[in-house]
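Below you'll find only one chain, the form predicted on its own, shown as structure tokens.
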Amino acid sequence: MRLEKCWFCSSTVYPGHGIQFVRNDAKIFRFCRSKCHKNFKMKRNPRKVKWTKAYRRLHGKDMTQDSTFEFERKRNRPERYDRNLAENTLKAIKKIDKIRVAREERHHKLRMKGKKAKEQKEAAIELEQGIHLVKAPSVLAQDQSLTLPKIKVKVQAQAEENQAMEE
């Protein structure tokens, strides 16, 4: 059984599946899906269309370099069959999803790291935007506890314009 890769979008195309389009100078291109077909009818580039592995790969959503990627390659060469080699292969082929799997949490967790501390940032802010919306103006106003600290931004542009709007 041969498991093709779609052309615009790379994903695994099995066999029966999907659709195959033969242009004139004889290469062939597999696409999983219509959708597929229709982008590359219509001259889309992979690379501009957010939904590929292609543009995840080129903005660093994924993972790129890997040496887990060397054994997903296309091999011609046909190998005489051992039962031996056969059970090691497939026991490999479970070693290697595994770290394939550790390679793309650990390279997921990295490309998140900033994110929870800049969320909780944008949180605080809008809580003292609307800190009205959660408390009672009256019970702010009695217990200056509950109110969050100020936080202080310079905003010397601004002042520089009303300056040379006056004169």
Contents of the next structure:
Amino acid sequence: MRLEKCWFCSSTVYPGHGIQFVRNDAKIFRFCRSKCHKNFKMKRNPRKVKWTKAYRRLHGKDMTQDSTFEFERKRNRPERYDRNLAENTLKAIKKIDKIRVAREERHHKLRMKGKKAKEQKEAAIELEQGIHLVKAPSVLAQDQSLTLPKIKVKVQAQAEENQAMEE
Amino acid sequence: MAASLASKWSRVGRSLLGGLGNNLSGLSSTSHEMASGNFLSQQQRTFIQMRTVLKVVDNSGAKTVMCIQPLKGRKVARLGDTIVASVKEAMPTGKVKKGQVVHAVVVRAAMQHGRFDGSEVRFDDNAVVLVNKAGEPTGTRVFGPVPHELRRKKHVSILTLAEHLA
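Given the form predicted on its own, corresponding form predicted in complex with its partner chain:
Then the entire complex follows, led off by the chain already shown.
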């Protein structure tokens, strides 16, 4: 049993899933689901299709080089079954996954880093331009600061509501 | 029985064409170049039956054959089945001549074939290797990839001649 990678989106193809297409030059293309297969038949380039791993790696959205990827390289030599080795491999897989996920999160955070300052700047501009929507100009003339005014609401509506309910 | 089967296939064909027609109208909103590509690529690949033209991928001399009958009492042939075929095109210097009736083994089928692990395989075209009544290949070489399914069908001789094993 072998877990393959989908040629189009690079997700793992588990046994029993997907289609493999054998081209006449004997190159085998494995697809995880018909979505990828149909995109392939449409002759789309996965490096240009936004949701594939190929695109994301190419455009720096996901991390490309990491030591955790070395563990997943394809080996063609079958290993003699050893219970201890199998047990250790399973433990290692869990740990490596945890580390890889942590690193990917760090990469994502780093990628999104410069955004907060930009968002605050944009918000400040919007407040300055649109303050007239929430603050009356007369109030603005008196109080130049861009804080939202306190609004006093008279509590009269409650009694009327109760009468409607009783009917 | 053959007539009813033929009518069933024509119904399938019409419904498929209807489905494809719907696809085409649905795709009119997308770019023009994609629409034509989609229409061609979403073909429904089916079995090998009478009148199916197949490519010959050995050096027996024939180029294309037309299926006359699937063997073993089957209605249709799939990957790995033997068929009776008529040679349509042949090389002038070859072991077989045009118009000859031969047996052939389907080595590549465009229709997906289910494997025992649950996966499916499909090839790019429909291809056969000419075979004698006993099952031995007429040619001495086989071109292109060849599936593992032949081992189960006891066509080991074809597998040994193959250059790639899919």
